[in-house]
Amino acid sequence: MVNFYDLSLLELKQFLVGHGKEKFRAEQLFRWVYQKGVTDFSQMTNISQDFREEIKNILDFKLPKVVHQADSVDGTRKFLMAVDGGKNIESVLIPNEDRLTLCVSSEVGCAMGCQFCFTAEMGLMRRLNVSEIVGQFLNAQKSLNGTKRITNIVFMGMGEPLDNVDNVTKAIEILHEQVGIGLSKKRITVSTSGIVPQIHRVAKVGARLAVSLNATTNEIRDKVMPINRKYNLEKLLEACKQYYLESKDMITFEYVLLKGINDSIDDAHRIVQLTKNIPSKINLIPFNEHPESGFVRPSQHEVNKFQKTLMNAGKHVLVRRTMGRDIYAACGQLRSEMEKHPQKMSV
């Protein structure tokens, strides 16, 4: 059996033709499944009985299973989903005034080893397949019971998206497909720690790019983000310039503020210089503390001073509001809590 959610529209057409079926059936199936939420072939009334009987033996609709859902007092909703191999991944719905954003995972764990990241402590267990990425969206949308629609997707959950670039970009194409979900690619953001050779793939697929900067010198970035030893700041920023030339899209630079590590006023001035030739905005992220990380969150006064320095230099700067603290919303925390207290975790 082939998982329907692993197939792009073109692949589904080819699959059906290979089984002696008309390729236009693929668009029918996409509409039933992605637009109407119907996976029971018996309910697909504009498809012949013979086709329905045959297709149910070659296609299935397996999705990650939601094993726990937690709702925060601030409206954030976090999901723990089980995937093949006895592993769990996390997704988070984040409400805002004019949007509802889903943060999705691309891997079980992560190989990048960023020192401040909770998920990095897991190491890389495996990369998610396409159906496990698309399935996070479908499960989250289903939980809303038709009351709201997810408007944006960010690949900022567990894993490094560009370490699983083929499956991530294919999932983006499926989520964008107009006879299916029809989500604009400009509402999909791929965040990377800096796998330079794959950044052009984000431009090629038409998604927006976010880059985890997190340091302003190679010396510090080498320590907190080991990927920098392979692709240093100079290579990373050059790839960002090329992304802009190809896409004409502004880049988001994410900057996790670590007290005494990268939060000095000199760091703020260096950010201005590093990004001066790249149309961009800066997302400041005060560190979300977790046990044994070895890092400390700066005070609100220090965060404000850092932000003001950037703004005075003409940068577009936002400070990301920490949400979902009461439901372990930081990447990897809910999964870790389940391992410690499995009896607490149920749908």
Ligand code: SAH
Second form
Amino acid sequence: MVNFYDLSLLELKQFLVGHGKEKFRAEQLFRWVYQKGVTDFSQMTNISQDFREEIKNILDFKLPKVVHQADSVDGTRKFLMAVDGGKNIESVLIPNEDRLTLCVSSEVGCAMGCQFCFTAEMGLMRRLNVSEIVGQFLNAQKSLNGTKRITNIVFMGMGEPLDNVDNVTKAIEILHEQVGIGLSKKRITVSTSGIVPQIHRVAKVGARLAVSLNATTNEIRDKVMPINRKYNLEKLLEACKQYYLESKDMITFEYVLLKGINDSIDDAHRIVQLTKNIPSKINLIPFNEHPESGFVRPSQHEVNKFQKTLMNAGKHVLVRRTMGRDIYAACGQLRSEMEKHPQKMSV
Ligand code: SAH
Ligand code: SF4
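Since the one above is the form predicted on its own, can you give the form predicted in complex with the ligand too?
Full complex below, order starting with the chain above.
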């Protein structure tokens, strides 16, 4: 059996041709499944009985199973989904004015070891396959019962998307497919800690790029983000420039504010210097605390001062509102909750 959601349209065509079928059937199947939500072959009325009988023995529609769903008072909704191997991943739906953004995971855990990140403590358990990435979107969309549509996707959940770049870019192609969901690639953002050699893949697939900068000197970045020891700030910013040259898309620099570590006014000035030749905006994320992290969130006053310094230098800068804190869905708080609080989960 092959999982339908693992296949791009092109791969489905090749798969069908390999089984002696016409390739236009692939488009029919994409429409039924992604546009009409039909996975029961008996309901696919424009497909011949013979074809349906044969196809159901070679294709299945397995998705991650939603094992828990939690709604925050602020409208954020978190999903815990079970994937093969007894592991769980998390996705978060975030409403924001006219947008409805889904934050998806790319891996179970993460190998990057960033000091401030809760997911890092899990280590990397495994990379998600394509159907598990696309499946997060389908499950979340289904939970809305046709009342709303997801408008944006950000790869800012668990995992480092560029450590799983083949599957992430293939999932983006599937989500974008015109005879399927048809989501604009400009509404899909891939966030990376800085796996420099893979950044060009984001430009190639046509998605937007977010880079977790999080420090302004190699000395501090080496400490809080070990990936910096391999690809330092100079290399990272050079790759960002290349991304811009290829895509002509503005980059988002994310900057987690850690009290006393990277939140000085000198840091703000250095951000301006580092990003000055890169069309970009800055997203400040006041640190979201989690048990035993050892880091502290700066006060609102300190955050405002930092933001002001950047604004006065002409940078476009936003402070990311903390969403879903009551359900443990904020940035950097994701970790399969089942492991940490087994007694709290209801399945
Ligand atoms: N691995 C990717 C995407 C997932 S992390 C990356 O690192 O970019 C998504 C964002 O959450 C990153 O910008 C990361 O720096 C930020 N983050 C991680 N832990 C955090 C925490 N405890 N508080 C606030 N932001 C955090
Ligand atoms: Fe991984 Fe991103 Fe967390 Fe770093 S911040 S450990 S790259 S998920």
